[in-house]
Amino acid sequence: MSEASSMPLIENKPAVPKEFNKIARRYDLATFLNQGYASDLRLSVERMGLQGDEKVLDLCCGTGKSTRPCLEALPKGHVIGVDFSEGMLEMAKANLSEKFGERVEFQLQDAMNLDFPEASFDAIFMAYGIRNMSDPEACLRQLYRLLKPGGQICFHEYSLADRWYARPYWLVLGYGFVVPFCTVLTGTSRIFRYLIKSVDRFLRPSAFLKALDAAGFVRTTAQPLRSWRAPILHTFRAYKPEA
C-alpha cells in the first residue's frame, strides 16, 4: 500500500472520488433510506427559481440524484452533470440518459481543474461536493469564472449552525447512525467516517458567506433545510455581478 493511500481520506481528498467507485453500486439505496434526501435536493434546485430554459453545471453530480430536480426545473434548458468517480457517473448515466435524452450528457472531469470556457453556464449547483474540494476558495474563483454575468450558483451542503448544539448533534448523529448504518449497507466505512469529518472542518454558514463574497459572489444567502436536517443542512445561494 502506498503512502497516499494509506492517509486519511480528510488529509488525501483528491482520493476521495475512488472511494465512492467502491460504493457507487450501493449509493442509490443509502440515500433512498436516507429520509428526505431526495426532497431536500428538489427544495434547493427550487430556491434557485430556474426560469426553465438555462444551461445549468451540475458539479460533483454523483449517481445523477441532484441532476435530476435540475432537469425536471429546465423543461427547455440543458445540464452538464460532472464527476470524478467513474463509477458514479456510470450510474447516474444508467439513471437519467434514457429518460432526458440529449437535455443531459455527462463527463468525467475534476472540479478543481474544468475544462469549460469563461462564462459557460447561466448557473451552477453543487450538491455536497465543495467541502470534499482540496482548496475550496480556489475553487469558488473558478466557478465564479464560468458563470454568465448575472448568472447564479448555488450550493446544497453541510455546514454546521452557528449554535452551540450543531457540533455534537451532526457527531452523535453521524457516528452513532450515518456510520454504522452505511457500513451496512455498502460494506466499507471508510467513506462515511471521513463524511463526519469533512462536516465537522467545513466552514460555518457565516464563514462560507464570506468566502463566497471574497470570490466576487453578490446577493449571498443560506437557507437551512427542513426539520432535523436544519442545524447541519443548507442551501447557499450567490450570484456573479452584471457585466
Ligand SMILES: C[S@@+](CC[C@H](N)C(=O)[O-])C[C@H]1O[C@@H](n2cnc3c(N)ncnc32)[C@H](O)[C@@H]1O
Given for the second form:
Amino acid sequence: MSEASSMPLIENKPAVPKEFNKIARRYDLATFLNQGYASDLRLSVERMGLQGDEKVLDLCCGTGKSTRPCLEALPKGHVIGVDFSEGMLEMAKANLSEKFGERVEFQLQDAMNLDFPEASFDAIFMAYGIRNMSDPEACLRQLYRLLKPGGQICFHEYSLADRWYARPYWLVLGYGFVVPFCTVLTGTSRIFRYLIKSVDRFLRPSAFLKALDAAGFVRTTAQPLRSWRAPILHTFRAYKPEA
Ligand SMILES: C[S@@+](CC[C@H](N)C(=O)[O-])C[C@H]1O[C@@H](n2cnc3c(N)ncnc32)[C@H](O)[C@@H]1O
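Could I see the form predicted in complex with the ligand next, after the form predicted on its own?
Expanding to the full complex; the earlier chain stays at the top.
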C-alpha cells in the first residue's frame, strides 16, 4: 500500500473519488434505503426555482441521483453532470442517458480544476460535493467564474446547524447507525468513516454563508431540509451579481 493510499481520507481528499469507485455499484441501494435522500434532493432543486430551459452544471453528480431532479425541473434545458469517479459516472450514464437523451451529458473531471469557459452555466447544483473539496474556498471562486452574471448556485450539503445539539446528534447518528449499516451493505467502512469526520469538520451554515460572500456571491441563504435531517442538512443558495 502506498503512503498516500494508507493516509486517512480526511487528509487526502483527492483520493475520495477513487474510494467512491469501490462502492459505485451499491451506492444507489444505500441511498434508496436512506429515507428522504431523493425527496431532499428534489426539494433543494425546487428551491432553485428554475425556469425550465437553463444550462445547469451538476457538480459531483455521482450516480446521477442529483442529476435526475435537475433534469425533471428542466424540460427544455440541458444538464452536464461532472464527477471524478469513473465507477459513479458509469452508473449515472446507465441510469439516465437513455431516458433523457441529448438533454444530459456526463464528463469525468476534477471539480477542483474544471475545464469549462468562463460564464458557461445559468445555474450550478452541487449535492454532497463541496465538503469533499481539498480547498472549498478556491472551488467557490472557480464556480463563480463559471456562472453567467445573474446565475444561481445551489449547494445541498451536510452542514451541522449552529446549535449545541447538532454535533452530538450527528456523531451518534453517524457512528451508531450510518457507518455500521453502510459497511454491511457495501463491504467497506473507509468512505463512511470519512463521511462522519468530513461533516464534523465542514463549515457550519453561518460560516459557509460567509465563505460564499467572500467569493463574491450575493443574496446568500441557508435553509434546513426536513424532519430528522433538519439539524444536519441544508440547501444553500446564492447568486452571481448581474454584470
Ligand atoms: C456523496 S456523492 C454525491 C453524489 C450525488 N451528487 C448525489 O447527490 O447522490 C459525492 C461525489 O463527489 C465525487 N467527488 C469527490 N471529489 C470530487 C472531485 N474532486 N471532483 C469531482 N467529483 C468528486 C465523488 O466521486 C462522488 O461521486
